[in-house]
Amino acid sequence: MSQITRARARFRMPSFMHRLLARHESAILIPLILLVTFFYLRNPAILAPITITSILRTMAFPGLIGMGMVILMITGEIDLSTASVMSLTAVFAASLIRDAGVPVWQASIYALGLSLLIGFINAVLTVRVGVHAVLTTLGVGLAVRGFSYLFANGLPIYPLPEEVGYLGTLRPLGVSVVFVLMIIMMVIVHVILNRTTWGAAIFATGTNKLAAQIVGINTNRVKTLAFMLTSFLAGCSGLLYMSQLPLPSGDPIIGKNLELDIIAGVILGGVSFFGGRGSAIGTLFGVMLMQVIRTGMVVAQFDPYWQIPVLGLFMLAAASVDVIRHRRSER
């Protein structure tokens, strides 16, 4: 290698590292690596195949729904009803299968249609009526969870045909089918956000809604589609969760409190509460970080009650960074 080539390499490397560290994905990947290293020093079992498989399986459901949530939050909105949609979708499908004799595939289509309807209701109340998304989706989530208990009379709906649990038994690449679907969805969302005009419209809507409307972007339609996609993925997760239960059933407690994991993962992944910033890869790392913390503290034999405070501190740190970035961008 000539001296000129070596000199060019020396100048290029700092520039490459600067661009790498400036990416949102790196901001979460670095603490993820540090945490894994810390837990490994405490107990090497954190990198045992069974532990890694457990982390991947646990992160699959919040990660799958998170791929819709990242689009929604980039537009400047949020959905707190996703876990309830999981429950109602599973209960509704199970009720149709057991009580009405509807074929499994047809009941699944009806249940997913219901999830799209719930997403559309969230969009209408938020986008058209003008109710804040937090209030809208919180209220809809409570109502949906209530309907789920009404449908099931507070009890799991079973027995169900064997084919209901078919997807739950699949282990492609040695992990659950939900994890594979999450990866596929991550790739799709990444392409949408970075390679399509709709992705540009999503970022424009969240960055400056008025400016987006001036250039001809239908921001209401963008947000409506984002709400419906998020709810649809929650519906898919509900059906898949039902198929993975030891005894496949439509249980109204499916997804209980999972919305906290979804929001935490998305926030830790660098998605801005103010809209206009976020990525599918960052969301994947955020959900993974959350599950590494949960599993790592157990493997490292920390008091399990420390899990929630630690996750809360990480969320506060991510939210604080988000606010600081937003204030700097406004200057």
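Bear in mind the structure is a predicted one, so any value in this text is a computation, not a measurement. Rigid core here is just the name for the largest C-alpha set that superposes within 1.5 Å across the two forms. Residue numbers count along the first chain shown, from 1. First, how it differs from the form predicted in complex with the partner chain.
Once you line up the core between the two forms, the Cα of residue 49 stays within less than 2 Å of where it was. Taking the rigid core as fixed, one finds a CA shift for residue 302 of 2 Å or more between the two forms.
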Second form
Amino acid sequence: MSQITRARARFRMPSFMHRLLARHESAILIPLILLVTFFYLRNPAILAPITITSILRTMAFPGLIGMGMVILMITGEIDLSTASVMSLTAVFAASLIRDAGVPVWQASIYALGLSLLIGFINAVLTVRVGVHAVLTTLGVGLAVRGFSYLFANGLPIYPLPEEVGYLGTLRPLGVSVVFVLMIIMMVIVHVILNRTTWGAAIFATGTNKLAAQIVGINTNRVKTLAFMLTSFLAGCSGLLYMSQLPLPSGDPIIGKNLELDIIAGVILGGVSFFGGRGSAIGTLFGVMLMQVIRTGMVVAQFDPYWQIPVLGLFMLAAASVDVIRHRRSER
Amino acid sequence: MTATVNNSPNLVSSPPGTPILEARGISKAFGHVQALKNVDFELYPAEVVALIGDNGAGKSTLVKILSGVYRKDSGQILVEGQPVEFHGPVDAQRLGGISTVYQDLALVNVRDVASNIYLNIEPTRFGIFINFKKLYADAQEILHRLKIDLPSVKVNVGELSGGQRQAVAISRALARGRRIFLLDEPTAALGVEQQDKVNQLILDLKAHGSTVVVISHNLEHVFKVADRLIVFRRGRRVGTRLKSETTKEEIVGLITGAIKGDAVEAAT
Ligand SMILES: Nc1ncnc2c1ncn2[C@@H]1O[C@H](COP(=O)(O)OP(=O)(O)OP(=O)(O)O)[C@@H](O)[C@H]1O
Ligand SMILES: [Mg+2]
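Structure of the form predicted in complex with the partner chain, please, following the form predicted alone?
Next comes the full complex, this chain leading.
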């Protein structure tokens, strides 16, 4: 009897907590503000304009990819190959430009086409063949990264014509082209998810496949398009990353270690590993949180080796919240 | 073959005329489980047919084949006497005018009531932006017609009770077509009052000319709403009775096998 009462009490959370858990994009603001405060107390430089700009510039890459990933994960799939796709598109474009004399804009189009193709391959293996997306995209990611190193003989491809660095030198909104692209994509994805029939199809695909199918939604097509969009955004990220390097070059190391920032950021932003949940705005804050931790730990002069484990712990915390919330909704 | 059946004493169990939906010799296996064995099935305009049988008898499997979710292994489906192939649920809706409420409801828990009812047929502006004003108004109207009380059409389906979820699933079927309804255990999750509502709804649909197939384990209900009763046992159709000419005892006997199935049907 007392056990039953206790069990009931556990579920009766304060209603504001309940609402925060329900709307993750606002929930994430709390750790974000706490962390900024914490770092600020250790070193006010975290809020210096130059630091903020640096955070926004760096988070824009995982952020832009995250705007595709959020859709993909709502449909119940995931892509672990995006960081490798960044590398290969940059290397591929660079080599076309330097070795084949292809004009920059044309090489960029080919490289983006390649990223779309990789997204399509991910989709075919996952959706048609039925390999779990984690395995598909892990394998494809390794292969893609490998190709990238082979293609470049392990070395950055340069010199490249000056135009390659052009977009990278621009400072729209005082930040960068990628950042602006990310904001634009965030608005578009937000509208798609919340205001369009596509959004309804995306959520249905990830929540209840049978529900989607009986009303005539082609879940395979929805997932395929989501894979391709994610990979395409990774391609854009790769090209712009190259453009933004101090000495623009097709470096196969581009995107190294970025997987963690993308996936962890998106999950921190409230996307569910189980599909059916997520938002573009949450994704922005999730990715921002990751970068605040990275930059904050540098500014506050923590041992840099702490960065990765701390990021990992934050991701685990977010994943745990996700699981708990999923169980509650299963009841 | 159909002719023989029609000449047999079984004739009394079937209304006259061409069936609006007919299935012949349907078989379906899942691995080693033969869920349906050479099953015939027919529906006539404006009747209520109850599919009854023990757990695992094959009722849901037949419904899913008729609604295009499963592909049959063999057999034929005819709409108004014309052979058709259902490649998916949308085909069943379009070619057969068949709307289905599945046993597991198949709702999108993270979306609201209105979005579930009109999933993939949302009213739009410019073909892509959902017209939420119309969406909510239409949903409200459907629920109103069903005399269903929900806190709001904007509440997420995942937060509703079993009966309310059932109502949403029925509304979704209703929003898509009115010719044939397949209802797989529509009252199983409901309280007494809501069960009565669903029964009344079934009779209303029939009164408006729809044909309704209802699967139920509740013979009380079945005898309240059905005109014809079709009994399944272990993947076979073992009996067909007009309600007016049978008793609960006979039906129970058919379900359990205590009464041997009709020779004509059991032999096929
Ligand atoms: N998707 C499936 N995969 C494997 N076996 C299945 C599947 N669907 C049904 N079956 C099997 O087919 C048989 C018939 O199942 P079905 O769901 O049609 O029964 P039912 O008459 O609806 O039973 P209930 O009254 O319990 O709902 C059962 O043995 C079941 O285990
Ligand atoms: Mg069933």
